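Just one chain follows, in the form predicted alone, and it is written as structure tokens.
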Amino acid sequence: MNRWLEYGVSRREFLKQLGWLGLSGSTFFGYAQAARQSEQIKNASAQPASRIVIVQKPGVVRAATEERYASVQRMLDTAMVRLTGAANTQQAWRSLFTSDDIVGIKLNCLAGKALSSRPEVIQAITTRLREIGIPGRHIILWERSNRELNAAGYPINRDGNDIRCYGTDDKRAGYGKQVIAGSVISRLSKIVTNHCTALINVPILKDHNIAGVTASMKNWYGAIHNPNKYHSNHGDPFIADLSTIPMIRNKMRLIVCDALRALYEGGPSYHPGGVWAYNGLLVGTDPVALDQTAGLIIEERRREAGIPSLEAAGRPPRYIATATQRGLGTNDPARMEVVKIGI
């Protein structure tokens, strides 16, 4: 069976929007010429660091095809635009990317295609990548390995002209020379030291049995070897450590959390007991705050839910403010600015 029809798309469709990235000359493209790339990025965004933008959409994810993709794009869209403080689309996307950059979007497939960043969210995504003159050969989906993205739907591409998409345990990929980071001592993807200039960190809003809350920060657990090692303590400072690390911290231009359907209780695995449809996006560029509204969020639903807090049920989130700490961000309300859109 044809996969993105499972997602209720032609997979010519969906690469048509797409298309796959060829990995040839990006090993150039070094530490030094991201950071320089993203401070200049950073320092011409009028952005403010702490600023997250929530858009929902009521019934989005039970919407059919056609209405659903576009939802999302506007979702995304009025996200983007409100961020960044563009006047508009492309300009908020280039205020972020420029054409120059090979983008590595990060995605969280551990779940399944029940509960792995969705079709719609990534189309929307590459679509204005695209439109900003990044070629589809130089954009990246990517995991930890060729098995979560098959078993979530995306299949594998590894040459040619459009989008590529492929896991670090890929023969294309693999892990390089290690790195520490506080009390985080590792191998990182070669995906996100050799392979692009810039991330994309595309989370699920999820709970977690251990860490509590988990979004954008623990999703660069995919990005290392030997993430069994760092889930004593809630993972706490070990998550928090781990975004610190320059190719990380500094190649990391945005994150969009799918949060179209949600878990509160059971993950990081899917589990149906646990998931609710929030029908939204979270959009940000500081992760500290983005995983503190996360948090809240998580905590409303499980109140609804008549469930213990994460506190209470043993597993708070507390290396967000370890993060904040670190320096990542702020869990501060006074110092962050949420946004909520309905569309």
Partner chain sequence: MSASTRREFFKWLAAGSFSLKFAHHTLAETSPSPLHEAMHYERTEGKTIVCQLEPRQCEVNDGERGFCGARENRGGTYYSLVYAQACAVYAERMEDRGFYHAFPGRQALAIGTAGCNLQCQYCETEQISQSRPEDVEAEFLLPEQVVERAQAENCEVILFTYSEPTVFFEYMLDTARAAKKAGLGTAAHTAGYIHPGPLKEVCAYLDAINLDLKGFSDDFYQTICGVWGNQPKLEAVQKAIVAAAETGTHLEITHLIVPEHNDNPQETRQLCEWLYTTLGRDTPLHLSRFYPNYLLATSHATPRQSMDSARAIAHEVGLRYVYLQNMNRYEDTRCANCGDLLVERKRAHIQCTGIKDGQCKQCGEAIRGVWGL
Second form
Amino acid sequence: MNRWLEYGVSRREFLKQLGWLGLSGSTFFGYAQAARQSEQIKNASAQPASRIVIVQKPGVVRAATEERYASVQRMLDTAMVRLTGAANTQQAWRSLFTSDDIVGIKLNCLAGKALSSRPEVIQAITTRLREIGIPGRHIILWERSNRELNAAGYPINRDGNDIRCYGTDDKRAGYGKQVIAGSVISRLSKIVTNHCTALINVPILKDHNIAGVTASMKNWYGAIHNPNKYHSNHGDPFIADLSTIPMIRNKMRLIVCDALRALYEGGPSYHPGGVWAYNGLLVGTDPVALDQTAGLIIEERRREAGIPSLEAAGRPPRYIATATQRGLGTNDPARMEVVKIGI
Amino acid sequence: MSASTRREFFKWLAAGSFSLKFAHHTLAETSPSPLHEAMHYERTEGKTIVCQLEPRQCEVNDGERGFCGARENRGGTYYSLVYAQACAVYAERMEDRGFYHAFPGRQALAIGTAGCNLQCQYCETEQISQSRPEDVEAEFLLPEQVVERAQAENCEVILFTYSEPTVFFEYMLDTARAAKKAGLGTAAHTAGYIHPGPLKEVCAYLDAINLDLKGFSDDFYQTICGVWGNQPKLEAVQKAIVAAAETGTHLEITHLIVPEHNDNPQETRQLCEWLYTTLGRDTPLHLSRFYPNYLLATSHATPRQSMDSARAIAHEVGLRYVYLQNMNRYEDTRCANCGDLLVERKRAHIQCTGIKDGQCKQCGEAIRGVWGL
Amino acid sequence: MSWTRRDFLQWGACLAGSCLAGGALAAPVYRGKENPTRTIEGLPRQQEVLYTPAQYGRGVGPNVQCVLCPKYCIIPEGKAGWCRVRVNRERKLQSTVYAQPCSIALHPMEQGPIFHAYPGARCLAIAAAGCNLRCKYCQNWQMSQFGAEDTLNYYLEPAEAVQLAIRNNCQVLAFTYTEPVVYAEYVMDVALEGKQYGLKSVLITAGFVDPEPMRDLCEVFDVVRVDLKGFREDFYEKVAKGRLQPVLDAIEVVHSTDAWLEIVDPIVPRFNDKSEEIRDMAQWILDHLGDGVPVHFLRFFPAYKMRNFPRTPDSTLERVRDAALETGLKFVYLGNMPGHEGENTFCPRCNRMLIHRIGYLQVEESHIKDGACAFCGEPIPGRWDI
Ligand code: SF4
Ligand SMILES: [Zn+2]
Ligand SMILES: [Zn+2]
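Could the form predicted together with its partner chain be given as well, to go with the form predicted alone?
Let's see the whole complex now, leading with the same chain.
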């Protein structure tokens, strides 16, 4: 240390230099990764554009705790490998994230402890992120408010080396930059704009009394300060417009939709009568394709339960088609590949 | 620094459940705005409520807010977050806020709070109307204090304007009541997107009201004012206008002309004809010039020709008091019967000389308006 | 030690000067164009900035909106608009340059350049700080691109301005160098005051103004010379940070009033010198204003943020002029090209030279009699008598 100081290099600068070393290291990885990705793209040209992987393991939600955690981990790993076409789990995650990323994981804790993004899923994701070299302090679990996180059982943690967890209303975040989403101006959570470089969206598969379906795109309502301005007309086109915000669109790398227990009626808040154990995860990178798939799952369940379809209930999720028009992805079955895996 | 084990993660999560109660507690304590329960809402199943103040009728879950952002559901009770939270309080002339037949030339204390139940793409006060109460600076001013302030600043009228009085309905109502008690005049400038019931309720305490008729098609209310889907649009505003007229409160209408959106002659004619048949020929109509603001910032201001031709149409239809607003100058009011000068408006000086007891001094024609206290 | 911003700028200027003298780090220092004007010495200086209530403001919520120019600034309390000289103080729109010009000079009418109005008349040229554009080639950026706090100002009430003009034998009051529109209240008051003494008034503007104030200005001014800096939105956006359409609107407004209109277009090579663009512009002028409006194409001199671009070559200017003449405009002039035939006025019918100019000076007697060609009687539009 002293030697550095003699040369007038402060400790901070020293750390910075180390950082640079790290960076150049990762550039190498970056190259390797780019090469891999271009290979993938070559292969992909023959394939449909958007792949959604559904992994199901019957009875997983009722399993004992240890077993449940293990099963969910396995489900996620299977899905990731299938989604990316990588040889193993690590490669799968490396193809989407680098060790330099600061990853914000958007939970959905609206419905309280009963039906929020489950710790099993979060645990499964963060374990793999750490394995590819992302330190705990570079992983941020976030929601709209500390209150919601607390209520869903996620304690607030702002510092230290462990995983961070705080809401946008926390003193270290807040709403910042104004962005235009179609016809509405909103202020975006500083967690999205300033705190992280990559986003993982972990919504819950739910019915929504206004929008019809809430899964990936709808979950970004938690990233803006005025979601109340987005609810008219069953969220169409507002939900789609929200996902066009470049800051969200560009940072979003992965969607892991938690459908272990899902809600087919009475959402978005917890409604015991509408919950069923789907025992699954929906994993993908195309928000539109994922929401389309999610919508079909809910419709199917509603049929089974003998209640009217979303269309008949007066809230078809039209925003999904609008999102396709906005170029956010595709809901065209011909261009989607839905892979169903049972474990 | 190894990855935390599963057990540690558990522990970490468990700790959260303890802090839960505590977190709720502090939140309520540090909450900045004093809560005032909202009027006109109904509880539906659970803790969800439906706001009945205006046609949007937001269904609001616990912890959420209505479209206006100024009313919040906390545990099944709906609260106004802007009660006594005035974020703009200024003494202004009645003319500057769009009233020509009510208290001409008088000073009014104009107040407004954050929030609006519309979202016009050309809003000129978006900093307050499209912001949430916690994001704008506000002065805590109870209704009685507003009255005191008005008296201290020599204002004879209290005027609710700037953003949208509908969303601070409770505050407006109480303040108007207090103002009447103190012998002050009261007026409101609103977009009229409100249910007839509440509107009539407040009209009982208002001397004058200026209602916007922003366009004459549902399409305009959807694309420009942000009323989407199957919520009632033009029809809702028309109902409000009719309701206000029924109460006997003096009524003026403002119509902002936005080039390429509502400046075509047919639309203007329909609008004027509707006004003529529903309100009669003597209701003052203000045709207002549009300036590019907010999200409609790229097109240009309304050209003079459009303004003039709109006025010509209004005159043709038979409306007798039609004024152009936002043209950098005031206009005089002349008797529609004999043409005598009733209110002379110069930049610095506004004089109401031609009216006595609500009649033209010259010919005795009744002139609709509020001419004195 | 509390330093004001002005101190800082002065200090910066000294420093730059000494650097140059020492030959160290020879940072290029702007030399400015040769200014053929004569400045008047010994006028009263104004130290503090005075605030005067301005027109064209309206209260919008807690702020004030200035609707003078198409920027339509919404100005929060204590802040200034885009032009730097219109501020919101106590929720009133106020001007910081009323009666506080920073440059007062004498120059001939032709320097406008204005060729068809009051030839040879002597102008009292008044300019204050401020402009609502950001032209990268501004020749007067020391005044136009600063606010009143940063310039050295005089104090000159309208009445005194008129007396000064009379003392200096001026027949015309001119507002130029910066953008007079942003201090519209002052220029109107001076011009109105001058009218009482028979002085004419000239407004030299970039025309980036809302049509309504433009109409008000035209009612007062005898001559309005407007820049049409290019004929592509793109150019206005990139080089001037303005927009083309409002300028065209303003020009039409001027044309519709009694004020005499001339148009100026500084030609910057590779930016706005394409023959096609010039033809479009000429065609627009022809369609909307007629063929009698004088149009001046000026040579661009490297200045301000475009010092690294070459001055416009003669050939370009000649090509541009030919393009405009071909389209059918009758009076097309070239500026900043002393001795070039493009500076002279020719009769559009008999093609004889009516006024011979070199630089800003008329060198021979004018052959325009009673507003018409002395040889063939063809009417020549303009304001030929004072
Ligand atoms: S004149 Fe100045 S303050 Fe007014 S709109 Fe233009 S730039 Fe803004
Ligand atoms: Zn009369
Ligand atoms: Zn001739």
